[in-house]
Amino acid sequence: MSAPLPQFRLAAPRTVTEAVAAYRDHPGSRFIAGGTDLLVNMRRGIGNPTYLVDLSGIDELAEIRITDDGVTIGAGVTIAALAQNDVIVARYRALAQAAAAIAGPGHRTMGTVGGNLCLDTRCIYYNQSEWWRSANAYCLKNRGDSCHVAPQGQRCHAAFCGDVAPALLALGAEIDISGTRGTRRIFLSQLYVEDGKAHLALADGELVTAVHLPPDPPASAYAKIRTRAAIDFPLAGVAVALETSGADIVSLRLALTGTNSRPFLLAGTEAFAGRCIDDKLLNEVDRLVQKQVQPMRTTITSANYRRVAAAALARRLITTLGTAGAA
C-alpha cells in the first residue's frame, strides 16, 4: 500500500514571475508541474514541502515555438507533447526518442520537459520507503552520514537517469532560468554539477524556463538500456548527434546519461573532425566512453555492465547515423 501524501499548500501562479514570488514569500517550498517524481519521493517521506508552488497553469510555460532562430521549448511542455510534435521528429530526432522512450504513457502525459531535465539523481539506497531508509540508517542524499554505494567518499554517487538532457546537450541545447534576480541563458551542460546530492546549479527559487534549440540541427539518435523494456530508467542512455561531409566527420557530438551524476558531453570528439568512421575510430570513441563514464553500485546492475553498455550504444548510434548519412 503507497504511503499518504504528507499535508501541504497549493499555490496556482499563472505567470512565471507570480511563481517565483510564491517561492520566494515560502522558504522551503517546492516547485512542481507533472509531479511524477516529486509526488513519489513525498510518498517515500523523501522530503516533506509544506508548501507546493504549480507551474501547470502557467501558459507561457506550455508552449513550442518554432521560427526562423530554431525552436524554443517551454519548460512546462509535456513529454508526451514533445514526443508528437511534427518538428521535433523531423529534425530533432534524438530529442524526440528521448522523449518516447521515458517511463509509460500516463508519465509521458502528466511529465513536462522541465521535470525531466531537474529530475532528482537515483540510487538504491535512496529511493526506498521509508522504513526501508531509516533500518539501514539512511544514507549521505537524505538525513545519513555517508554514501553507502562509496563509504569512504566525501560525496553523493547517485546517478542522474534523465532521458531529455543528453539530446538536448548533444543538439547544443541552452536554456532560460528565471528568479528572483531575473532571468539568465546558459549552456543547458551549465546546469549540472558533478555530485548526486547537489547536482543541479540553480540557485534557491531558481527555476528552468525554456530550452533553445538551434535551427538547423545535425543529424542525431538516442539509445538506452533498462531493466524492462518499459517504465524503466535508464541504466545508460547515449545521445549523438553526427554531421558528416561525404564519408568524413565534420563535427560529432555525444551525452551520456544514467553513469554519472550529471548528464554530460563527452569530451574529446573534436579530434574525430576529417576522419571516416571506421573500427579504428569507433574503438576509440569506445575508450572515450569507457574512460569518462562513471557507473557505480547504484543500480541493481553491475557498474562494468553499464560502462560497457554506453560503450556499445555510442558506437552502434554513431555507425547507424554514419551510414544513413553516406547514403
Partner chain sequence: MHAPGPEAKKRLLRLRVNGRWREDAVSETALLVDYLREVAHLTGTKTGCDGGECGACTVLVDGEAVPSCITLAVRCEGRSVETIEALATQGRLGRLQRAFHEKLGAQCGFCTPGMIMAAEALLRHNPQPTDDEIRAALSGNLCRCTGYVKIIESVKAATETVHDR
Second form
Amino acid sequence: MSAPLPQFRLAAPRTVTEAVAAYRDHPGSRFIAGGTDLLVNMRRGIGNPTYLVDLSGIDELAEIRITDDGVTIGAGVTIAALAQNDVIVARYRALAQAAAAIAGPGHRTMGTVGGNLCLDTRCIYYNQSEWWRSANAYCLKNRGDSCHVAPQGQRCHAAFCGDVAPALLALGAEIDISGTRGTRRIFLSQLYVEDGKAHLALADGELVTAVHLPPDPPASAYAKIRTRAAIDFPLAGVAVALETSGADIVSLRLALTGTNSRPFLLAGTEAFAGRCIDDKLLNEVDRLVQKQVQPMRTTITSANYRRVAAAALARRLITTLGTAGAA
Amino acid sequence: MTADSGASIRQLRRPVPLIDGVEKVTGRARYTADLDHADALVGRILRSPASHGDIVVLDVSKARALDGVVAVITGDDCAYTYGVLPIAMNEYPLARGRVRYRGEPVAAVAAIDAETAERALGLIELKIAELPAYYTSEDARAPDAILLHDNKPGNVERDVHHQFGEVELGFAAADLVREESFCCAEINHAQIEPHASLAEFDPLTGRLTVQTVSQVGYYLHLMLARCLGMETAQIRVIKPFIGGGFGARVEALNFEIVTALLARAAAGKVFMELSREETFITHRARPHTDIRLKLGMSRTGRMTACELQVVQRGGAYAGYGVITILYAGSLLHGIYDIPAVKYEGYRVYTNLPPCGAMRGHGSVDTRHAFECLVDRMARELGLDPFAVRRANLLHAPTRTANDLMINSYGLAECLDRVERASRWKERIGRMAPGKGLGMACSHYVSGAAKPIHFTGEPHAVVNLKLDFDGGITALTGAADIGQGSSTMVAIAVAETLDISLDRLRVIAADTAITPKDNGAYSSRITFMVGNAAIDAARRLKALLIATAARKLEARPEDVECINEVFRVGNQSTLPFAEVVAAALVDEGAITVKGAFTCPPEAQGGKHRGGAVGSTMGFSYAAQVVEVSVDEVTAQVTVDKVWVALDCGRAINPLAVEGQMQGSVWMGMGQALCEETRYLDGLPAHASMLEYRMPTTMDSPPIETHIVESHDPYGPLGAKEASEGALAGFPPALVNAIANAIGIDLNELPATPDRIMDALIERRRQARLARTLKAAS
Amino acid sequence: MHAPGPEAKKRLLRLRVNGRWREDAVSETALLVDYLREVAHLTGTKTGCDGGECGACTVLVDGEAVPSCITLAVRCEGRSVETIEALATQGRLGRLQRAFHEKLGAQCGFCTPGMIMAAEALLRHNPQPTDDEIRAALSGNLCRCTGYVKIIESVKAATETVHDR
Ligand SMILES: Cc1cc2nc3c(=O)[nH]c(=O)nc-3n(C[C@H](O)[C@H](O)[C@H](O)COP(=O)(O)OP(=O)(O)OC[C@H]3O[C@@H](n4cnc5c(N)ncnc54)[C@H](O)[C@@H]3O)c2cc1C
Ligand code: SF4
Ligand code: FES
Ligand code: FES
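The form predicted alone done, now the form predicted in complex with its partner chain:
What follows is the entire complex, opening with the chain shown before.
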C-alpha cells in the first residue's frame, strides 16, 4: 500500500463559477487538474491541502476552439489532446512539439494545459520525500529558512520546467484568468515571476481558464535537452517563432524554460528584424541566451551545461527554421 | 565428466517460454507485496537523518504508547551483527550507539495500519551528536579522518596487493606504455520491484516464517537465526515471485531482519513494504570507483604488462566489499593472455549507504578502463581494435597467471561474429560526421568455484520426485528472480530423460521444502544447479532403465529412452507411464538427489586471493556499439549494438538472448545516464525520475549472436549467459564516442554535461595551441 | 483500540472494474492503485515507484492507459477501469499476453502488467503500429530486465495474430 496521503476532501464542480466558489468557501484549498504534478508532490508531503477542487469535470475548460480570431485552448485540455490536434500540429508546431515532449504517454493523457502552465517549480532539494527534506532542515521554498542552492541569497531559485509555456510565449499567447473578483485577460508572460517560491502572479483562488493564440502564426519549433529521451523534465527548453521575408527576419521570438524560476521571452530579439540569419546573428543570440538564463544548482546536471545547451538549442532552432523558411 | 547426453533433442536449443510465464503475463504471479497481508501489522522504519554520529537520545516511549502500535524496536533489541561474509559482519539491523550513513535504520514500528505506523515514527525522539562525515574515498583516507570502524585504520576496509609475473620487465619490453585514470560513478540495481518482506512469528510454536524478495534464502535464513538468536530449524524462508534482483538481494538486507524482529516483538505477522527511496538507500550496488591503469604493449599489439590500482568508495559497512575489491583485480585475468599483472586495490569506508554486489560484480569498472586504454593504445600504434584483441587471445584449456582454470574459450569466434555482423571492416573510418563505432570484450564467471560459506557441502543439490502421476517435481533452492532458472532446471531434467517438459514442475527456494542452495549470484545457477539437476535426472533415468530392462527382459545397457518411450533397438517398446508404474511397485514414490561440486583444481591456486575469480567456466563476449553524437548539445544516441556471447551452449536460446540483451542494456544505463549522487550524504537520485535508467526511446536494437564453445564441464556444455556481456558495453560506447568526435572520456556515465565539458576543454586547448603558435 | 485518525472520509464509489460494476466505500484520498490492490484484490497491477515515475501501475481508464498511482480512486466514479486481470478471457490468454509469454517479453514479470496495459491501449487505437510508435507508447514504462528488445518484438507479434480479443 502506498504511504497515506494527507486527509483532504474533494469537490467536483461542473462550472468555473462553482470551482471558484468551492475554493473560496474552503480555506486550505488547491485546484487539481490532471494531478500529475500535484499528487506527486503531495505524496512526498509537499503542500498539505485540506480541500481539492477538481477541475477535470468542467466541460467548458476542455475545449479547443478554432476561429478566425485564432485558437482558444481550454485550461482543462489534456496534453495528449493538444499534441494530437491537427491544427496545432500543422500551424502551431512549437506547441505540438512541446506537448509531445512532456513526461510519458500516461502523464500526457491525464495532464492538462492549465496544470502545465501552473506547474510547481523544481529543485533537487525540494522534489524529495518528507524524510529527506526534514533531514536537510527543509529549505526556503517549503518550511525552512535557508536555501541550499544559494545559501547567501534570500530567494528560491527552483526552476520552472513546464514545456508548454515557452512555446506559448514564443507564439504570443494570452490567458484568461477567473477568480472571485471576476475574470481578466493578460499576456502569458505576465503570469510569471522570477521567484521559485512564488512564481505565479495569481491571486489566491484564481485559476487559468483558457489560452488564446493569435491566428496566422509564424513558423515555430520547440526543443528540449534532457538526459534521457522520455519521462524527463527539460534541463533547458527553447521555443522559437520566426517570421521571415526572403532571407530577412521579420520577427524573431524566443522563449526558454528549465533554466530560471519562470519561463521567459528572450529580451532584445526585436533588434534582429531586418537582419539575415548568419553566424554573426547566431553568435549574438547565443550571447543573449547565455546572459539571460540563470541556471542554478537545482539539478544533478551542472548549471553551466544547461546554460550552454540552451544557447546551442537556440542557434539550432533558428538555423533550422531559417533554412526551412528560405526553402 | 562431459555432460552432453546425446539424447534425441526435444527442447534443447529450441526457444522455450518461461515455465512460470503464464502467471507473469496474466497478473496472477504473486510477488511479496501481493501476498495476503490483510491480517498483518504494518512495519515502518525510522531512519537516521545524520550521516555520522552517536545516538545520544532514542526515546520510543511515546510511540509505544500510541493506540494501534503493537511493537517498537531499536538497536537494543538485537545485539548481533549480520553480513554476507563470515569474516566481515559489522552491521546491525538497527543501529546501536552510532549511525554511519543517512538513512541507516535506527528504530522500527509495527502498527495496525500505515497511518498509525507513520504517526508512531513521528513520536520517536532521536538525538544524534554528529561526527565529521566523509563522502569521498579521498576524504575518508585523509590522515586526520576519524575511523568509521575502529579496527580499520585509514578507513580502508581491505587492501589487496597481488602480483603475477615480472611487471617491470614487461613494461621494459613494451614498445608503448600508457597510463590513465578513470572514474566510474556509483550506480544502483534499480530492479522495478521495491523491497518488501512479510514475516510471521507464531509465539505458540516459536516458529518464524519469512516471505521476502531474497535472491539467496539460505543466507537470510542464517542471518535470521543469528540476529534473532533462534534455532535455524525454527525458521522457514520462502521466495515468492521476485521482480528482479541483479545482486541487490543477495545479501540478507536490514529490512528483512527488522521485519522478522518486529514480527517476534509483536508476536504476529508484519508486512513491510519499502518506498522506492528506501529501496535506493538499502543500496548494495556498484561502488564509485577510481582507477589508475598502466599497460605495456608491443608494436604488434601484444600486451606485455599491466598495473592496476582500484579505489572503491564502499559506503559505511562491509557488505560484500572484500569480494568486490578482490574481483576487481582477479577478473583482469581470464580473458587475455597477459604475462605480468600487478594489482593494488583499496576498499574504503565512507558515510554513505553500503555498496555490494551488482550484475558483473567487481569486473565492470576494471574492464571499462582496460578496454578503453587498449583501444587508445591501438590507435596510437595504428592497429585495428579487433586485431589488438586477437593478438592476445588465450587458448583453452589453460590456466591464467593467477592460476584460474579455463576449459572453453569462444572469444575468437565472438570477435569474428560481431566484426562481420556490424560490417566493421567496411565501415570503420568511413562513418559520417558525428557517427562512430566502438568495440570491446568482456567475460564473467559461471559461479565462484569456492563458495563464500564454506561448509564442505556440494555446491548445489537438486531433488527430483517421481510419483504415480508420471509427473516429476524438481526441488531446488535456487531462486528464480526473473532470469528463468527454474525453466533451465526443467529443461535440463526433461532433456536428460528425453521426456516432455509438461511432466516437469519446479519448486524453488523454500527452505522447508527445497534443498539448500547458495542462491542466485555470480551466475552460478545454470552451471552448478544445472549440473546437479542433470545428475539427479541421470540417477532417475538409471532407475527407470533398470525397471524397463526387467520388463523388457533385456540388459539395461541395451535400453534407451527416446521421446518418452523405452526401447531395445527397434523391437520391444514400453511407454514412459508403464515404466513409471512398474518402478513404483514396492518402492512407492521415487525421490532421487543430484549434486554438483567444483573439483579442487577448479577452486583456484595457492597464492593469496587465488580462490577469487576461480570458476568452472568463463563466459566471453564481444560487442560493437554504433553511436551518434550531437556536438551541439553533446547528447549521445546509441543507434545499434551487435553482441556475441560464448555461453558454452544455449540450453534455451530464447532465455540466452533475453539475458544478453538485458545485460548489454544494463551496461548501457551505466555508460550513458545512470548514477547515484549524494548531497551531503542524502541521495539525490532516490527516485525513478532522478535515477535515469534508459526508456524505450533511449534503447537501441540489440542484435545477439550466440557462440557455443561446449564447455567440457558445463551442464550440456553450458556456461553463464547473464552477466558476461554487460562489462563490454561502457568501453565500447566510450570507444565509439572517441571514434565519432575524437574525445576520449575518462569518466562514466557519458552524460551530455560531461561530454560538453570535454568539448569545451578541447576548444580551449585548441585556442591555447593557436595562441602559442602565433606567439612563437 | 485505535483512535481514529483525523476524520477519515469515505464515500461510495461506483465504477466498472474489468467489465463489472462495483460499489465500495472508499476514502477520498485513496489512490486507484491501492483501491485495485487492497479493496478489489486485483494485485496484478504493480507499484514500482513513489509516484508517477515508472509505469508499473498502468491501467486503462475508459480505454486510456494511465498511471493508477497518481489517480485518485474517487475520480473514476462512473468510469470503466481495466487491469491485466481482464485480458485473459474464456480460458485464453489475450493476444499481448500470449505474445509476451512466447517471445519472452516478460523476464521477472514485474513491469509486465503495466507494459501490457500500455500496449493494449496502443493497439486499440492503432492496430498496426510501427516500431517507433510502439516505443513511443511504452516510453512511460520502465523495465529493468529485458532492454525492451523482446518487449517491442512481443507487441509486434501481437499485432500479427488474428484478432481474438
Ligand atoms: C515522472 C514525471 C515526468 C514529468 N515530465 C514532465 C515534462 O517533461 N515536462 C513537463 O512540462 N511536465 C512534466 N511533468 C509534470 C506534469 O505531468 C505535466 O506538467 C502536466 O501537464 C501537469 O498538468 P496537470 O493537469 O496534471 O497538473 P496538476 O498536477 O493537476 O496541477 C499542477 C499545479 O497547477 C495547478 N493548477 C492546475 N490547473 C490549474 C488552473 N487551471 N489554474 C490554476 N492553477 C492550476 C495545481 O493547483 C497545481 O499546483 C512530469 C511529471 C512526472 C510525474
Ligand atoms: S532553490 Fe533553494 S529554496 Fe528553492 S527549492 Fe531549491 S533549495 Fe529550496
Ligand atoms: S507505480 Fe510507478 S508510475 Fe505508478
Ligand atoms: S521484466 Fe523485469 S522489469 Fe520488466
